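This document opens with one chain alone, in structure tokens, the form predicted on its own.
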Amino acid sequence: MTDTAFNTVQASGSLRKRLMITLIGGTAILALILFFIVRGYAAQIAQNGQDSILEASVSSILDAAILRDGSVEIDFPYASLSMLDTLEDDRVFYAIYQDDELLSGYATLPRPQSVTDRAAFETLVFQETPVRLASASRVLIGASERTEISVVVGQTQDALSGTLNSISRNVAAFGAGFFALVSLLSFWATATTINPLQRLANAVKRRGPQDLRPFDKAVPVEMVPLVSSLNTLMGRLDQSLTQSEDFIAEAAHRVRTPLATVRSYAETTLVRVTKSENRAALRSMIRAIDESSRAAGQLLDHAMITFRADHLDRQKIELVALVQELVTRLEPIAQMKDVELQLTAPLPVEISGDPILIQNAVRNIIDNALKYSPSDAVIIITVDAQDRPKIQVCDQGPGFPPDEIATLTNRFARGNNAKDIVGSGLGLTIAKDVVAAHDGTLEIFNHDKGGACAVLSF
């Protein structure tokens, strides 16, 4: 299964966006509620202030009314109306009644239907303008009679509207600032909330396919079930992978040992057999045994490389010494084929890497060159650090099929010129996986003068 198949995950929106929309939407609603509450409260306070002044004006007029010799006298106090002056020059209206008879003021000023000794208030439209009215009455008692004096005082609400508008603007500015501040805090809060999840995702992404250690870093309480599930899953995968690796190693070992025994018997029998058809059959058997043994060995190597690739045992490696040791070990095989291994290394080259993996990769490349080289050929192995540390192996064989070079590093891929040569198609794959684990590259090409070249760059 490819990486693309794992990456096709269905997404149902963004948690960060959902959280931000929730916080910002809640902030907007809260700002609106706050605006209307403060404005309503301010309107109530402002209205109470106007009502208090109107009540004082009505009371001062009623206090000035006296009943003398059967007639009502009112020494109209100037302060009763002057106290209603505002910066907006609100207009003031009044009406004074004795029982139901108008004594003074605006006859068209609406009079409440029921007027008591306690001030009553109402807002209505008078002369096409909203007017706040305050009304109250008082009973005057003389020697032989009594009469009721009613006073109505009204005032336009321009000053009140201006005050409310000013308060509304201030509250709106405060609400907008509050909204902006909480929006910024929402960005910060969502980032802070999502960051642990993002760190967990990055930690999983940075791990290699073989790194199945449990996550032991502290996470928020809400993420504990997720991390616990991941740790459980990785534990199962680790157990399954270990069993698979053990099975491959055991299988390769159990296959190679009896194959070596069978090959030994086949070679012994070949010496004793004289018939040509039997000798041909035995040679075919020996060839098949060699192919099976080599495949088992390289499968074991590939399994080992797959396991170690994400757990590199990095050490300082002197590449020239490593390659020289390999050349010395492969020299007997090369002499049996009359092939010369020629090592060229102008200067020591040091890298940091896993010596077992690098040795395995170089051995497979040299082994391939030995298989495809004719007798009396020379295999040139060059180690240098020009541009970057690299090992180049060039042989004098038939070279790579030009139209198959791009696929020869795939597992079990072999060129069409390798039908008569024992092989498993894993040598170049192993080399490519090793250099990839060391952040390097494997390049294969045909030499201008003939033969194949492989370059391991680290």
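Each form is matched to the other, and the largest set of C-alpha atoms that superpose within 1.5 Å is called the rigid core. In this text the structure is predicted, and so the values were computed from the model without any measurement. Residue numbers count along the first chain shown, from 1. Compared with the form predicted together with its partner chain:
- Residue 26 is not among the residues whose C-alpha shifts by 2 Å or more between the two forms once the rigid core is aligned; its shift stays under 2 Å.
- Core-superposed comparison between the two forms: the Cα of residue 405 travels 2 Å or more.
- After superposition on the rigid core, displacement of the C-alpha of residue 89 between the two forms stays below 2 Å.
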The other form holds:
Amino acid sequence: MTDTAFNTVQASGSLRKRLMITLIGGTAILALILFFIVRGYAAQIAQNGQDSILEASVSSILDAAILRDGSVEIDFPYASLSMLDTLEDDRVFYAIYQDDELLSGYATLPRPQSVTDRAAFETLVFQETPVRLASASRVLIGASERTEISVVVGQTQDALSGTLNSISRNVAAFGAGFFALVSLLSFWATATTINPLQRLANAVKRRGPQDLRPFDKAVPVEMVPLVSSLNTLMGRLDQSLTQSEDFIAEAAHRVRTPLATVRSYAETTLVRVTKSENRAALRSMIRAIDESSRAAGQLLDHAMITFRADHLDRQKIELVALVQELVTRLEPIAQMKDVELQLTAPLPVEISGDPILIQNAVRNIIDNALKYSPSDAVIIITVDAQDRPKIQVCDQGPGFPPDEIATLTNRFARGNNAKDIVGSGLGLTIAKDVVAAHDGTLEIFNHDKGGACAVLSF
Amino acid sequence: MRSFIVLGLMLISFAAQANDWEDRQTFSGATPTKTLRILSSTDTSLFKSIIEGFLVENPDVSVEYLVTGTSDIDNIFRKSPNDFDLVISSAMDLQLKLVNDGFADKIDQINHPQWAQWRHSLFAFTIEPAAIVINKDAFAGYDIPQTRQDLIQALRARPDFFTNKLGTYDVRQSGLGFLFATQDARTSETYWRLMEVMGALDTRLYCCSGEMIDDLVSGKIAVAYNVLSSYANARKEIQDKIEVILPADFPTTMMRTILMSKTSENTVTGTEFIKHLLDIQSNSLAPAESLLPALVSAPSQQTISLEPALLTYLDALKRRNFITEWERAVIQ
Ligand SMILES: Nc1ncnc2c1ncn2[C@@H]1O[C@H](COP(=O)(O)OP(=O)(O)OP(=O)(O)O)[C@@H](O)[C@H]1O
Ligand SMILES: [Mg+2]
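Since we've got the form predicted on its own here, give me the form predicted together with its partner chain too.
Below is the entire complex, every chain and molecule, led by the chain shown above.
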């Protein structure tokens, strides 16, 4: 019952997934930011490169401007445009103005307006293509006049965007590599983080049901509160288990002791009483006390068995020795009834199980055989390991009432042959529950030659 | 100021002769359904075999081959880019500017070495040095000049003989002449001294290599400077009369280029034609099918490279300056 409660623990998300998602998602965002920053930076550097060449071109044209006899001559060098040669063969445009009047070049070329006396730059669309423009001006002073020469030089951006594309590709590859690497790292990090938790879970799972010692292995700081609460919980559980075991023993004791006292009073009184109807009353009183005592004992055994079966404490046990010990203990009762207990066990048989439970089960079966078989009979007990380890008990009595055989293992079920025999109807139930807890079966049947047989197989 | 007038006159004359082609021929395949219009500065005779080879593979095409000068090509094509599918020119600077200005179509499926193409739009298919070509008779008994410096000395040694017997490009008219002149001037001061000497000897000015070679053969001139060696070498019958000298100091070398108009409606055929042309010309071992010089690998330092700096001398101010200086040296 407790098992199912634990199995239905609600899971909400996974720590591992959450960690992975946070790490990988964070990395993806970082990689993207990195990509855009580096790309933007590269774009700016590339643009600065183009700008400085354009500026150099503009100033080399301006430098060539001279006033000769009142007219402007600009014999600009071949290098002014030669320096604008690019790998992508970018188109080049220029215009030269004297006091806002076109001297030469492309008349429709737009002019970025210079705010300061330094060169002005602007990207504008000219002839349907984006063109980077640089412009600057210079004042020429002649003998009698002043005139302002301004020059605009423009260049398309094919090479620039080619460079940018290749930078973008490189940066993207770098970003992807970074992402892959960090993803691997986060797998690793997640695994190392989750491992202590996993180890703790395994340690809990591996423990036997009776093992309620506190965990003493070192755990990461973050898990200390969890483990210490777990330890406290287990401490409390251990305590309450001990308490309930104590309670069961205490209860059995408390019920049986007064009953025993009452019984002994009744017996003493019986000796003294002579009236026959009084004696009969006292006899049935003693009988009722025996029934109650027996019922209390069996009930407490049954409760104990139910409890231990839930927390089965398996250990290696040898069945032959176990049965032998029981036989030795029951020998006095058998002798009183002149019954012989005959144990046949050719080889030791080892199983893993709870010895207290198995002892209890076998004792109930042998007890039945003693109770329901006549005097001077033999009870044959066999322990062997053919197919499965099993203990068989057969007597020479009248056997199980055949019409009731199917229900005899039910709680409080007694056969019609048991009217005069003290009992509570829990013996076979206890035996059945014990073998069931060990994944075994209890079979009861009547022998061909008469007599009841019960087989516990594990 | 004078140069402005000359420039203006040039422009007017361009407009007038816009459709006066130097040559205009139509080559038809077996079953022509579409026409590829090629605007070119290369003489038909040098291109004929390439076109015919193309038509054998593409019988459904006919090719209209229109020849005019390099400056003309630039003017005509800028005015009506829809009228032509392909543009072939030896003026690399004008071609590059056409691409830079967005007139050319990008052809990504053509695989051409980086140094021989620009923006996958302009493809070089020859490597041709500019040469000094002389009439052998004029130098009988004299040392044959190997460098520009040698040439200057040779001219100075016999000024009377060479007066009126020199020829070079009129850079105001010829785009290729302008390209050669500006690249020469960029490389060495010797160019300007040579021009001053030639100017002092009343050099004749030409629009095209072909005419210069004709006059050399006829003996009208004795020396032609910056002639395309390919044109001189192509005419086998005159090899005993002339000698082609690649200046040992620095042979200025240009690459003939082709581009496809952005507005062309025959892009597939145009691409096929460019592929066909580049296949033949890149096969440096034996361009048997072609009279044009092959596109040999590893261009020398003197090969004008396809780069935006080619726009430099096309700048109005730079061009004006250069032509003023050139006229000061040559026309005097
Ligand atoms: N060896 C046997 N021979 C004949 N009948 C038997 C034998 N063993 C058990 N029975 C029948 O089965 C019934 C149930 O047996 P069980 O041991 O469960 O109860 P009980 O012997 O009556 O009481 P107790 O709890 O004191 O053992 C008995 O009442 C009896 O009728
Ligand atoms: Mg019994």
